[in-house]
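Heads up, the chain below is alone and in the form predicted on its own; it's given as structure tokens.
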Amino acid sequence: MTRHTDDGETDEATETDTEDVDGSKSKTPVPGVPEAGRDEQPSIFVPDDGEVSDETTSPERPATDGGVESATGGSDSAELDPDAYDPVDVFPGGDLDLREGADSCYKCTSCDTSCPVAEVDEEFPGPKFQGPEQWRLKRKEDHDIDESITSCSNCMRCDDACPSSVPLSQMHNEARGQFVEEQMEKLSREYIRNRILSNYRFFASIASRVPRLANAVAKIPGAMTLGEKVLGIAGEREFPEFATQTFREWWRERGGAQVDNPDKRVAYFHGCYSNYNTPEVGKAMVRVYEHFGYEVMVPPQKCSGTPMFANGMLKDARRHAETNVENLVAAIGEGADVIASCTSCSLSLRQEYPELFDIHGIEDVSEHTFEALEYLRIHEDLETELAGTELADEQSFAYHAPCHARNQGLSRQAVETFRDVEGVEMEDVGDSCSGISGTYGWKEEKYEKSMEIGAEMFEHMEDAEGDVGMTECPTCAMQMEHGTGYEIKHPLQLLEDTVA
């Protein structure tokens, strides 16, 4: 189903016609979700065997940088067609070749000045070095990836800051994956810790079978201190509670969808946290969408891969992506668009999947994925729906837009949605990063830096009128609660209160 593209109103990353001097029209990109790779050639993470599928290369004429066929036809012939010759062909190409993206960088350092880690960590060289500089070095010699790549939090603010559309986060993801695969000691405490953090879904699925016991164990005095000494997990953190009933258990108990509407279908990608820890967010999503007449599907799914990308576990991420793409493509085939209530999940499906993997159907998933509130703002008249609504009790919220929401052009959506609702006061606490960046702030050696990054947000929250926080990102919610003690809600929960 393509209703979100037929009328041209829903695509956040579209083009507009502009008139040139001679009267002809050309296409000018409009800000929004970046195209896959933001480069001439989407890069592909190739698993264990190191071979690329037949769909990505041509056996007759090997593609070189940017997917441009060699002017020599891939032979050793010295006869060149001057019109077709590409001087980049003198360098050997590769499946993870990001040289053209690196050459687009003109060292303006906009990415460095936008990086929250570089702001608090003097030893971190910044996104420009982690991305373009490393790939330039690698095309000259087989340089090792610098270990500082593990200090990148994967907030992806550098993507939004770059005026030249350099695929910075893609470069970081692949460099981090290469470092972990080839240079990190697999028996080191750091590797084991990172593997555990990035595979949260696996351990959450076990804990959710005995949630009360798991919650009690996490609260035993000294439990987090022990975790810090043994694994290097920050002892100052409070482990999130597991719900006594997961979202999927609730979904099965209620009998699945309560609305049957083949003309309005959405496939809900709930992610790990809304399933195991905050099922109330998933419940709110279902009730709100059913209020607007949507048939909600909940396909089988695994982790979006966001924590795996951040820790360089690309093989793990690919395994999860294969399951997700297969099931989401099936839902799309039944007329559904994909909806995620977590902005990191939606960004992963939209951008990181097609940048890093060559899975069949992955572009369809990218094109059909939306954040939950974003989708309603596109397809429903929320302004009219909310006009005149009034909450029984006045509520004031301190809203934080996650970095991964900003990368999708969604930084103001919650504030704009609720600004005219009687009884709701919504204050934007600024554009600072929360600092936790998924697993980054859970690491012993990164904890103080994460709190230093989040200090500005904490201060703005405490200065806001309300003492309830709001955000679309579950780990940002952890950091907001950790730094202020405020209760944190998701915009879908407020929307449920107003319309459903």
The other form holds:
Amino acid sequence: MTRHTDDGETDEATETDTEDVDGSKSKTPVPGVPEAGRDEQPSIFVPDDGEVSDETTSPERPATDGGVESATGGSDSAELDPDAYDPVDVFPGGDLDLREGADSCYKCTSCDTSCPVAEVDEEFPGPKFQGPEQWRLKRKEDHDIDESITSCSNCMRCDDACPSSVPLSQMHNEARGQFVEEQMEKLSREYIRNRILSNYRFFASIASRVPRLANAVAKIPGAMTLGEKVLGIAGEREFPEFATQTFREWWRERGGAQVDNPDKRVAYFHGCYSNYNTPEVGKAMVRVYEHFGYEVMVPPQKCSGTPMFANGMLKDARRHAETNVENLVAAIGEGADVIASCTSCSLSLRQEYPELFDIHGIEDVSEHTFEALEYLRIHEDLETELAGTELADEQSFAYHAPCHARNQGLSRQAVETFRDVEGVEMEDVGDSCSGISGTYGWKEEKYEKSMEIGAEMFEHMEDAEGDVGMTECPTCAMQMEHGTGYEIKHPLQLLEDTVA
Amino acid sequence: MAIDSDVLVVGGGLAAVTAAVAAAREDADVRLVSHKSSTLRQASGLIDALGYVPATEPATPLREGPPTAGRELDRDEWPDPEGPLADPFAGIDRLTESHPYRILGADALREGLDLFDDLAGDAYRGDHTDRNALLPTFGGSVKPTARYPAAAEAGIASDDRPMLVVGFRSLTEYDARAFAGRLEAAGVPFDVAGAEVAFAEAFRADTKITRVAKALDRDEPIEGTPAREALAKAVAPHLHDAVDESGGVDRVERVGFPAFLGDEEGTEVRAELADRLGADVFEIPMGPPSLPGLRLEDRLYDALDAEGVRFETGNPVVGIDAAADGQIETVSVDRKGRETPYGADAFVLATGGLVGKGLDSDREGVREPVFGLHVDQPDDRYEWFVDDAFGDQPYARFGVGIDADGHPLDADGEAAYDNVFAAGGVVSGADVAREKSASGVSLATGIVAGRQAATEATQ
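For comparison with the form predicted on its own, provide the form predicted together with the partner chain.
Up next: the whole complex, starting with the chain shown before.
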């Protein structure tokens, strides 16, 4: 998909000219050349109860094939401009037209070659089918979405592999949303299980009120077997421990930011896992950023939506996105950039949000979001800062780059950042997927595939010198620990040990 | 602040990797930025230098005026291309003057191949001679190539040992019997038979070749039998399929498979099959999805790491951020919607050609989208191509012109920027598909661009 960065001029054209369903600026059609999108059924995800549609724009609004949903007109300015605005949404009122993306596919199959699921599961027809081919098939009214869409783990490697910039993951997200909404039995065990898995935040927020009890319950012999029998959650996995104090509780207790600096502000999107399970990652973020003189803000926030996209729960994701966008836009208005320590959270805010939702300010959130280490590498002279530093206790790390980091061009940042630190040995364990892909590896029927995908990474970790793993993604960390028994750290924790 | 390095290489394919390593070996601090996963995964894994010298003029003069698509052209009026060439270096003088080999000289190709040999190590063959080898390809033709994967070695067409080619019903793009027939028709000096065997049937009909490779890598049980053993058992009954000149049975001494014999464990997979079959085993290079391409990609990116090159894939360079005094100072990298400046003392543009998207085109023209460099082209788009699909297509040579240092040229034939160098498919002048020269052009232009960029940056 092309993300237009034009200013508001498109929007008038689309408001008035309903013929122009592809949202392009009215080009004179060339004889004999079909105009993209013109003869198509609108590609649209319609929630059956229509509960969201009222909140969005008028259903009469014509489709666009992507656009700027920017409260500041796509500029770096913090001034909000309610007119700078061009809708794209999977919900009524601004439907997606993925025609251009489907037409860009020249069938090179690079996406299939890069798909970790297709490598272990021959029942999975691969991203080329799930994306452009299925998109064409479902132009026909009576054509169902193939159930295999639920086997896509949403690792999004296909996006990174496609030389033609076909928006594969966007197509998958849309098809999966439509499948879940229109074809999946809402009382089925699978639906309920997926709903629970994707709403991890809801359950984590309850469990972390009584973390010790929750941890104890998860350790009761047979508890996970019960989970498998009743819900289809993989019994082999160990439930992540809840921290006795969440990140936000810690933040309140320490009295919030210790540095005031109107010129260097960041809003921390900690996500659910750093808050409920690994607050030490969040604390490391705060200490490292304060070391570099940043004022850290911690705005109210909900789930980034990553597990919801992967399970087709688009309505849930949308609800959470509204809260996130509102609060993050406010922080951006105060001069902050948004920093995430989880690479799936940052990818979601940067890519999936503007690809799937039409929420005022969503483009600004996308443009202002960075991964934590990435931001420091851009804005601080980390190289000079780290040159000549030394880690007190010599340590070798087996580093795994999460798929969602790969997609943001970040797969090498940890290895390169710590290259010159004395006492740190960082070994990249290769470009395979860890196999867990968020909720994928938690599903009973996917567990074995997940471990088969991960096998290569486990072997490389064991071959590597270090016995401590490192990664930016919390679920990759779970998988790395599960497969090797290693302790797993986040690069921010190492950075904290090195500089702070 | 900008993310700085001495040399910034834009692109991720063979030319980009070659330029990056060449610059790093000249003691430059190098960063490589590639929009997508390397297109090496779409490559056959064969390293061609120059296989043919195609005719650029018809045998009899054309009528007055430019060659246009509207004109009927008798195909017989075009002389056959010269080749297959036994020695790629011997053909360079007969290429057009604007060909990168002519501009940079035969030594650039020779040094590029040397660098490749060093990086590829024991995974590749062919460096013992200047001469081309003839390798069977997935289409059933025989291709002249300068370097080839060790996995393809036993398939060499100048070898006279009898051959069996194995195919699978479920692999629809490839028919082993037709393949064997085409090889025979091409006059190969050995007996060859093709056989379709039942092995991949255990998988779904549209199983990805990566799935089969993974099963062989891990020796997964196929209906109870380990995959490698199951494959050998399926092939064994056909070892006597080849028929010699007198109609007698000829036990084959080598067996060719589509290139899916394992990924990480390829060497072990081939060795075990060879052992079980009592014959050499080789892979036939394929189009995408190509495991030989993926393996080469892995190897070359490991080499980048070993040479200390920083690299990132996933974000495109979208344009020039700052330029002054005939120099580019910083370029813009689009990091998911936010443009970030990357600074360098010298830049290498290795973004590929029309297929690799280093060149962009529509009805109005052909452009180089990253630096906006000049692309020489006829104004009338009907002069971009000719009717004969396999003829001398002008568009095949489109790209950025270079001087002897690899500087891209502006419309007046002058270096566009002092500190920019171009390499690979984005460079004009070669018709790589007809010449079978794509890898060689990438290596020759890549090594020159990388070295010159390092010199520019460190002087």
